[in-house]
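Only one chain is given next, in structure tokens, and it is the form predicted on its own.
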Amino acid sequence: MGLLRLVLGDQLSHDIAALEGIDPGRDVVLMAEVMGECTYVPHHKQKLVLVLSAMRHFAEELRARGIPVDYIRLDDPDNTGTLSGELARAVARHRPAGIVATFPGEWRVLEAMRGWEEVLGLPVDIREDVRFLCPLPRFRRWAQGRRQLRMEFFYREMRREAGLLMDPDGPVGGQWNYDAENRRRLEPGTMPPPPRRFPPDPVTQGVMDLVAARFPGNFGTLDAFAWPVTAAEAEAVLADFIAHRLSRFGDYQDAMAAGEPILFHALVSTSLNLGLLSPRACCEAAEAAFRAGRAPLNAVEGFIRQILGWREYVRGLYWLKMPDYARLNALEANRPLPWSWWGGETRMNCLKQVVRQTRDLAYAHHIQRLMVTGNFALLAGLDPAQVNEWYMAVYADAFEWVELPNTHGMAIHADGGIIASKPYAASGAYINRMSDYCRLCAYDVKAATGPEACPMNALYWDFIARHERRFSANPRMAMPLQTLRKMAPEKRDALRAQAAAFLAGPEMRPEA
């Protein structure tokens, strides 16, 4: 009697811990598509297709290696709709001596796993997820006793341990972080090379038909689906990025441009988060390009920082602070999500560009998420639970361990400063500096009041005024607070009235 080895939809790696030491003659791998995982948030249609297609491809790869796979499809007539229910049915079918699983990516799944031994009457071995570069016990040791858990200091330790971009006497180039060199606006006439994309094969097309039939009302379109769904395709995407876009990624990673959703970004986050790509392999490929003179240091360091630094950091923080972290609402925000975020009309071109792009591609790069939708949510005081659900629902790479800290902490400051030492609040001037969105907008980015004034401007000063007392002890907020306090009372009142009128207006109508 062998073991039942569970592989989840974001654990599609042949070296996943649950498969270590597998005996194909005695053990069975269980993979299950269940409605509960498809509906706990209203996922973008492309995210559903991506995960389900990648699961089906991975199951076939296991079978090709001689590994027995018990695969439950979403449309199987006896599907219970829950992971726990399918596990119980598999136990009844196979009578295993025990269950082996890999540590999951979401708190709610771990809570279910912790109850399986008692319910099923079998030992359940939940193994550490070795795909990450920083094991969770290692992160807890780093965090212990620290008053502030800043990513930059964690990142430096990870660089030393991994040996990436290191010389014998310290970091290559003499400094750890080149973020200041990564903020160029896209110059007119700059033509980003098209990314490597993959048209749906028969397996993916079958999943697309299933999703279109089962989830017709979900956000998003399937027309442009071209995500990698196998490790081979994911590796091709990485190679294409290294060859054609990495060299300019550093300069333009914060840039935004209408009609240019990808720019010089890597498009590897979906593959990393599903397990189709190794984070170390991504970092080593970028470092090799730098060592060979094919990419500059600011580009390679920025790319490695996002993976070795930020990605590992937010995972560690998520598991350190959950489940209470998800309930934090430090700024007491409670405004409903506006309908424009689900495709409703808005005159704000920046929001229009990002929401439409998200609808069509299930993708927006980090600055679009942080400084357009995230900044707007922060300034408008949108409810953190609704904002987090939206980010989880609409992006193909969103899994809670990575989405929640990025949104809750970095974008909307709902954690009160656990992640970011100040809120990432900005007026329309930031968006105008980093994009061409404002040039095509119905609003005037240079105006703060009046019928055509950019809403971001008044919302920014209303946000600062609303939280003046809260931010008074934060040295990084001293400059905007000083500017606010120097304002003539009539100007301050006019800005707050402008913000109030917008927040009460048609563009802020909640979802119907």
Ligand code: FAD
The other form holds:
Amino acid sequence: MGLLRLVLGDQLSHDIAALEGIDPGRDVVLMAEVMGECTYVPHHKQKLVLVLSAMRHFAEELRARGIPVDYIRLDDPDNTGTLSGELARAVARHRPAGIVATFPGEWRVLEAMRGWEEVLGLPVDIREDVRFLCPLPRFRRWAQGRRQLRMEFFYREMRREAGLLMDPDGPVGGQWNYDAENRRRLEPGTMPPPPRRFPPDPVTQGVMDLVAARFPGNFGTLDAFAWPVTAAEAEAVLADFIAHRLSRFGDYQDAMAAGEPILFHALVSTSLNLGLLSPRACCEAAEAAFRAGRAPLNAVEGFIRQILGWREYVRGLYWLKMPDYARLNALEANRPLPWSWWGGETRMNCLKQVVRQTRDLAYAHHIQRLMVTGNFALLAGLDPAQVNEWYMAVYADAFEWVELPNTHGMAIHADGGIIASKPYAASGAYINRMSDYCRLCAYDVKAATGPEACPMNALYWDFIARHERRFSANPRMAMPLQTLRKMAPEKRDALRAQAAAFLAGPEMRPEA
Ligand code: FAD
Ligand code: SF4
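Next, give the form predicted together with the ligand, keeping in mind that what was shown is the form predicted on its own.
The complete assembly is shown below, putting the previous chain first.
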């Protein structure tokens, strides 16, 4: 017998390392749907359907290429429920000479993999995941000896190495970063083109029935499921984005609007994270649109920075800092998640909009995740472990290597500044500037105290006051600290009392 080649649910790429050199006459691919992976966090129903359906489609594509696949379904009566259990059963069935796997996307899974050789008594070859543009040893070399690991400097090196948006004498346009141009609010009457959608085919429909029956209590609805589940569909989503939305991606990257969940975003994270799309292909398609004069530089640079910069950077950081990173709680936050995050009543329109669309689509774009839920979690001092679990649970693209640094690092500063040099804290004014949420809100964004005052305002000043000592050491926090210190003591007390009343009130009722 040849080798048993393991392909996990987020490794659905035909060039995945575990399949390299496969001998279809001797080797077998193992793919297994297991309860342990479906339940280690209470995933959104759409995420479960997405991963299981994409796995089933990928197995069919392998078979069509003549590659034998041993595929274990979730409802197989002998299914042990764990990856290790299914591997042991497959070893007993096929008696392979060894196991070949690809480096996983989570510390938890790597830990399990490391024990397999001993448990199974077979050689286990864990190969590097070559789908990323920055190999992990390369990231470690970049990080070595640096006092600060800022994304911007990593990104510039990646641009040079990948040769993306480069002229012979430096970055195209003379600047590395055009973020300052990417902060427009959506003007009334601007109509983002509807994204490409895929109604469920019979395979997806079968998985939807399974998920509806097995996970009825999980967060989210399935009605609007339209995620790409094959590489061909993922490529169609990318092409649709490049043709219809990329040109305004930059301008409206930070905008938010009620009833417009996607705006000009790409909707490619699920496909990238499952392996249906390659990061290089996304960047090259965007650059080609720029070179052909179909998209401006601020849009294309912004898009490439997200993928070549942020995406590669957070992955490198995750593997550099785990497992300790998951336990960091630099701001000593410990408040439980409020019920409103799981769909409970709230008068805060910004939160209501983001949670509602998350329930319906398993999607929110970056600024919604960062500046609405993330900002609220930061200001209210929500427990990092619960915040992390929520983000892992509710988004279709959530995999720990990318979710955890974004949550603990970028959104709630639990890592004490490893990723962001200062907390992304904002009052209601930011949300009012970048969205129309406040116009339709029961609270008054211009008020900081009183029964109708926007909670983000008092929470913001309470947050700054709560961490005054810690932030004194951070020059980037000088401005809010100065304002706080100049504030009349009565005003400061009133703001803190307002925040305390909100935090003790019905909006913060913990999860039922
Ligand atoms: P676009 O806005 O169109 O961006 C294009 C691509 O760039 C994305 O598909 C993604 O692959 C990449 N990208 C953009 N921003 C980031 C970032 N900060 N980190 C890594 N990649 C980025 N992204 C995930 O893929 N999975 C997650 O679980 C996840 N959790 C997040 C949690 C928080 C608190 C925050 C603030 C961000 C999180 N992100 C996560 C990053 C980002 O919000 C999503 O990648 C993006 O919203 C996906 O939608 P899109 O494909 O339309 O992205
Ligand atoms: Fe959110 Fe405050 Fe605006 Fe209401 S007023 S939408 S709570 S920021």
